[in-house]
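Only one chain is shown below, in structure tokens, and it's the form predicted on its own.
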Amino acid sequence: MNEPITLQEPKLLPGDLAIWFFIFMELLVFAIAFIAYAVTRAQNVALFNEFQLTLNKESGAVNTLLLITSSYFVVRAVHAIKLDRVKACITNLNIALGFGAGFLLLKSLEYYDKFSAGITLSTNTFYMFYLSLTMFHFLHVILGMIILFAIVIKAKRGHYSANNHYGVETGASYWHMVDLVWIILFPLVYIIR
């Protein structure tokens, strides 16, 4: 016997409402950190300008492209699941995870370079902010990848479909927040003088 198809009603926000409270709190924490960075920078312009030049802007730009591209594939995954194309959803999420892993690898190489040079949180105020902000974001990328990986596993087990895709949208919303934070963090720390 065929069960009636019940489509999910459109919502104002994609995914679960609880993730939006979490995203709001995360963005609030990052906003406070960015404001603290900007205020401290305004009081130490010469120091910040000097040590900002030691950062690898090209690496930061590539990382920006990696996260934006990853988010593109997450969008494709959400679109695919809404069309009941589960395999395409899984493929796109796996590609997004690959780009996320590329971000983590490149950022790890940056950290290795800094730590090998003896740079730590206590080196100076600029590096305290650089390391704190980027490592906090790094941890969010890891969490986002864990969430996307969990969605891939659930999708493989048949938990998502065109009629039940809020879990995919929920994970996608978190991933886009991680991307948004980097899009603000990169110019703030690497470029703006």
Contents of the next structure:
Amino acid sequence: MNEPITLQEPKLLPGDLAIWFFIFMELLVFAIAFIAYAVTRAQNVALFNEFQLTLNKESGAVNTLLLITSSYFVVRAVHAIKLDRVKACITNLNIALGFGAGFLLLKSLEYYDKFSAGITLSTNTFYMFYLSLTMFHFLHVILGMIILFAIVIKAKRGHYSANNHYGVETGASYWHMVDLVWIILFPLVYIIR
Amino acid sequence: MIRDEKRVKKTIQNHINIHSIWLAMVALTILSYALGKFGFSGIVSVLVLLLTAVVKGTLIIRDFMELRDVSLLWRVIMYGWLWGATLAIFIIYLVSNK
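Okay, that's the form predicted on its own, but what's the structure of the form predicted in complex with the partner chain?
Complete assembly follows, chain above in first position.
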């Protein structure tokens, strides 16, 4: 028997609606920061080009790969819980957290390298933007990992299943936003010249 | 229940795609890094970098966040942010490059 042709109802947003307002607010803040960076760079092209060369491009690129791969495992976790595979969901979230920790570690080493060279927020305009932008993102990575970790705990207690997985989608959406922001931040700060 | 079967089939289909999407994003990241490493600069390089970021952003929004079939409003919001931010960066770069 053929299914009745019905207008395709738009799919609901994954997870809780509230997280999407929070995500969009964060995206707006980052967009303003990106534009502020771009405008300030336009006024100090030589300075930005000169000191951009001191950044560790390899660290920036590897960090991008770590975040993308972490997001990939978070997607796998969401797929697993939708198929009622709780253990696979937990495993994928733990791997994602591992990649997230790798990002934080590599970023910390990058900062340690700069701080030990005597560079601070007040060294010059470029470093002020580089440090404040990437540190602001760093804090979001930490918050994202706290959210994912809380989901792992709840999943272990049996809170989530195929019929109850909004919490996993909510955390996943936030984590993907952290990745989405870095996708623009990396070329803007490390590469564009 | 038809609805559950549909969801399971959809999830499995998404799952099959996700690996190639991850690989594409890894490749695009290496491209961006290579542009920087080999010292490319100027408008064409920046355009390639920003378009790469838009492609990766689209994959994240569509396939990682799974917003493919959500309401038009939210798709406009998310893709609008992505295009808006990158376009603003490009226009400001053009102005500074004069």
